Each structure stands twice: as structure tokens, then as C-alpha cells.
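What follows is a single chain, given as C-alpha cells, in the form predicted alone.
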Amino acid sequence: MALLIAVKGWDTQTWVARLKARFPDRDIRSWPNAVGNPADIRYALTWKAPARVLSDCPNMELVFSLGAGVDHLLGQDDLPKVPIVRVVDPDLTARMSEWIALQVLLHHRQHLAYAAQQRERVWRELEQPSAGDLRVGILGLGVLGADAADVLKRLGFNVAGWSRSKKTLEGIDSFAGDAEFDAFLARTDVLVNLLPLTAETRGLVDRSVLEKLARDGVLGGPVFINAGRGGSHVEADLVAALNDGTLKAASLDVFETEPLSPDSPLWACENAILTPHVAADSDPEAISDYIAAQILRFEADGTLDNRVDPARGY
């Protein structure tokens, strides 16, 4: 009953060591060099591994996605018809909220303007609005979005969220469905995307959405922050909006194609903050605890937390 770690671009041996510490008597294998007989494998921990890695395992029982998103799995052909589990871990959630709060604060406290002044050796104080006057809108009020909303609310920001269905979160205005989408955008100065990537959300944030954001806010123009999925925005529209003033600024941790090409015009946008998909890195120590607990409970009674609904895409 082997467990396979199949990740692309990560140190596989780090994960092997963590899982071996929790399951010393189990067979822990890694792709691509130590898969062994695929028929032995019952569990897989994966992130962006080729589709055949999982489809070649005829006795697979359970797949874990080593990240908050599962679009890298659901788009694969011949995916085994077994439960898929999302990683929902307090450490990952806290890291995401840290990054979101940092980006909102950077724009709120006019960091880009002060950084430009520093380069020019200019000493000039800029008028600073209060947090309560800045309207932040979060796309997606799942575990990550709800926590980020709470952190921003406690910092004093005026926070609202939009999701498929109405949510009840203390101190957070909730908008839901297509009927309330435009009203949500119209009250938003800083738009934060934390939606999963599905057929409905792919390319959602395009020029038409950006043009509906509030233009009467205290920052002098809207800001877009994306730490969800790069496929949820249209990059060409973002570049155009950053260049023509439709957007005052942006913070992007995810992109349509990763790594971001050296030729991407986003690199030249001085009003954009770019980070290389690091907003909520998966911590092997914390996530290994989560996965070990899930496996033991699955073997005991068949139950699982955070099971993915393929029809919804998350």
C-alpha cells in the first residue's frame, strides 16, 4: 500500500522525509525516479505532475492536491475516479492572508508613490486616507477569502465579498450571484481575487469587469490584486488597464502562464507589484500532518475533509 509524491518543480525528498517521519512503516515513493510498480500505489500527493502519473496507477484510492487549487488535476484526461482532497491548513490560510493584507496596505499607504520619490530623492508627504474609507472587495469567500476578509476588517478596512451564494460573516457585506456582481464591483476600490479556477471563473476579470470598479475612491483609481488563479484574469486587459489608467495599480502573484515570460509587458508596468506565486507556499511540515491525519481517518471510517466536487471545480 504505497504512497506516491508526484510534484513538479518542488524538492520531492523534502516531502518524502516528512511523510516517512509520520508513516515510518509505509512505502513512500516519489516521481519521477522512484515510482516502482504503479499497481502498489494507493495514495498520491500531487502538484502539477503529468496526467499519466496518476492514470498509470490502477489501484489508486485517494489523491491529495498539495495546494489550495485543484484545477491542475481536474483538467487532466483519465483522472482516476477516486476522491480528491484539497489542502486546507491554518498555516497556508495564514500565509495567504498575510500576503493579501500586505498588498492592500502597500496600496493604501501609497508605497509605489513613495518608492518612486525615493528613487528621485524627493521628500514629499502625501495625503493619507484612513483605512475605513478604503473599500476592499474580495472575490470568493471560501476558507481563504473569509480569513482574508476578517484580517482586513480588523485592520479597519471597509470589506465586502462576492461569492456564488450568500455568506454570513460578521462585519462583512456579502454579495452573491450574477444579479449582485455589478453592484459589488461598483462599491469596490481594491478588488482581490481568491476564486478557484473553473469554467465559470476562467477569464472572469477582463476589461469589462475592471471598468466597473469604483472610480470615486480615496486612492484616485481602482486596484486589482490576484492571489487566486492566473487563469481568472485576462493578462492583456490588465496590461492595457494599467497603462491607460483604468487601473491605478495591481498586485499579481499568479499569471496565465507560469513562470511569467521575460517578454511579458507586465514586467515594465511600474504600477504593478509582481511576485512569483509565493503568496501561500505549501509548508511540508504542516501539510504532512494534515495529510497523515486524513489518511488515518479514511482508513478508519472512510470519511474525508475538504473533498473536491468535480462538478463545481473545487
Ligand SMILES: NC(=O)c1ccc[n+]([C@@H]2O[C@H](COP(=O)([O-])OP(=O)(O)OC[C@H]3O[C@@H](n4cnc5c(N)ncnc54)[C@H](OP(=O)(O)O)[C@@H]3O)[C@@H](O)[C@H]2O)c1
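We call the rigid core the largest set of C-alpha positions that still match within 1.5 Å between the two forms. Residue numbers count along the first chain shown, from 1. Computed from a prediction, not measured in an experiment: that's the story for all the values here. Compared with the form predicted in complex with the ligand:
Superposition on the rigid core between these two forms places the CA atom of Asn306 less than 2 Å from its counterpart.
Once both forms are fitted on their rigid core, the CA atom of Ser55 lies 2 Å or more apart between these two forms. Superposed on the core, the two forms differ at Pro38: its CA moves 2 Å or more between these two forms.
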Contents of the next structure:
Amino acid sequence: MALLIAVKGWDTQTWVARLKARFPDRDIRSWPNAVGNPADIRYALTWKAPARVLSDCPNMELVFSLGAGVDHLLGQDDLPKVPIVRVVDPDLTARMSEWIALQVLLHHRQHLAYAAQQRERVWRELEQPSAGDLRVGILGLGVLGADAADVLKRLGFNVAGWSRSKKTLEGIDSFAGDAEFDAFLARTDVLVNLLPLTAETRGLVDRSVLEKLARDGVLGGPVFINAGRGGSHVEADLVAALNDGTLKAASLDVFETEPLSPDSPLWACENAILTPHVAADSDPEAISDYIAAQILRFEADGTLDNRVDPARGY
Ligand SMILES: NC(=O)c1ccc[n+]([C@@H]2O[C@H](COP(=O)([O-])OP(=O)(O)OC[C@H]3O[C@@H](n4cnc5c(N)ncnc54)[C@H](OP(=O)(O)O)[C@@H]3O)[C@@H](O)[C@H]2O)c1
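Show the form predicted in complex with the ligand, please, the one above being the form predicted alone.
Once more the chain from above appears, this time first in line as the rest of the complex follows.
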């Protein structure tokens, strides 16, 4: 039985070497040039490879997505009907919470205003609200959202989250489902997106959502932070909202199309902080360990962690 590495945009041979280091006696193949007989393939590790590569393997038993998000996979027809496992890694989670905390703090501590003052050599104190007066609302209270919520709570922010199902997280207000969405937005000064991209979350954050955010907060206007997926926001609406004051500011790590086009009007928005999808990179060595451990356990007792539900989309 063989294991297939099928990645697009990443260095295949490095991934092959990582898996060989963990499984020196196994047959490790790679797409597109060294698949061999597809009937030999039992497990696949994939990132953005066409689903057909997987469906061509009639004896596939298990597919690993090499990232936390699985929209690259579930968006495709022809997926084999076998368990799909995604990456959950404490290092990745910590990196995401770092990026979210950094962005919330930059807006809370008025960094854009101080940076503008510095460029003009202006020494002027701005009134500084306390963290407890800032209401942060997190879209998605899964692995990443729950950890970011906890970190922000420990920094003293007033934190709530929105998810499909109600959560019990100490010190975090939980809102759930469509029925509680507007109430969640109405109490939110800083909206953070950590939702997966699914049919339901695509285009969710549009102008109507931005207009429902609190306008009586201590920052003088709402802020939007997106580190989930760019497909969950409507970029034209964000640009308009940043330019007409509906949004005071934004921090974006993800975009509708990546890389962000040099023509995008977002580059010129002085009230936006942009980073090139770097909020939480996966550490390949940690992920290889995680996958190797899951394979050994699957073979021993058939169990798997962090299985994706294709019907739900995440
Ligand atoms: N920018 C980066 O570098 C980077 C890195 C890694 C991941 N990401 C993105 O972050 C996303 C989240 O990762 P995760 O590990 O936290 O995922 P997760 O554990 O699967 O959590 C997803 C959360 O979203 C909620 N949700 C999903 N669909 C919803 C809907 N229609 N309405 C309301 N809530 C909904 C879920 O609600 P329930 O809890 O009720 O199920 C859950 O709380 C990934 O999918 C990926 O796109 C970005």
C-alpha cells in the first residue's frame, strides 16, 4: 500500500522527504510525476490538488488536508467518500491568536493614528480607553476562534463569539445561529472573522453586516479583522465602507483573490492593515508528526481526530 503526496504551489519533494523520515519502510508516491498505479494508494496528503487525483485512486482509505481550512478540497466535485482529516496544531493555533491579538491591540491602542502623527513629527496624546470598554466579537468559535477569544479575554477585552451551536466558554458571551446574529453585531465594536469558508459563510460580511455593527463604541467607529477566508467578505463593500466611514479601519490577512491584485483599491486605504495570508502558517514538521501519529492510530484502532464533515463544509 502506498501513500500519496499531492500538493500544488508547495515543494512536493520536501513533503516526500518529511514523510519518508517518519515512514522509512513505506511506499511514498507523489503527484503529478510519481503516482504509479493509483490502485496502490491508500492514504493521501493534499493541498490544493485537483480532487480527480484522489478519486482516481479506487482503494483510497483516508485523505489529509495539509491545512486547517478544507475549502480547497470540499469545493471540488468527485471527492472520494472516505474520511477527510484537517490539521489542528497548537503551534498554528498560537500563531493565529498572536496575529488576532496584535491586530486588536493595534486598533485599540490607536496605532494608525500614532503612525500618522509620527510621519508628521507630531507629539500629541490621544485619549486611551481601557480594554474592558472595547467589545470584540468573533465570528467562529472553533479551535482558532475559541483560543483567540481566550487570549483577548485575558488581555481584558469584552469578548463575545458567534457560531452555529451555542458554546460555554468562561467569560465569553456566546451567540448562535441566524436568530442571534444581529444582536451579536449590535454589541460588537471590533468584528473578527475566523469562520471556515462554506456555502453559508461565503460573502457573509457584506455592507448590510458592517452597517449593523455598534457605532457608539470607544474607538469612534467599527473595525473589521479577517483572518478566516477572504471569500467570507465582500471586498467591494469593505473598500466602500472604509472610504465612507461605515468602517473606521480594517486588518485583512485574507482576500477574495490571492495574491491581492496590485490594482486592488484596498492597497490605497490608509485605514486598512494588510498582510499576505501569513496570520498562521503551518509548521510542516509539526504537521508531519501529527499526520504520522494519526496514520499509526488509524491502523491500530480505526480512530481519527479532527474529521471534516463534508455535508457541513468544515
Ligand atoms: N489566515 C490564516 O493563516 C489561516 C490559518 C489557518 C486557518 N485559517 C482559517 O480559519 C478557519 C477556522 O479554523 P478553525 O480551526 O477554528 O475551524 P473550526 O474548528 O472548524 O471552527 C469553525 C467555527 O465556525 C463556526 N461556523 C461554521 N459555519 C458557521 C455558520 N454557517 N454560522 C455560524 N458559525 C459557523 C463553527 O460553529 P460550531 O462550533 O457551532 O460548529 C465553529 O465554531 C479555517 O477554516 C481557515 O479557513 C486561516
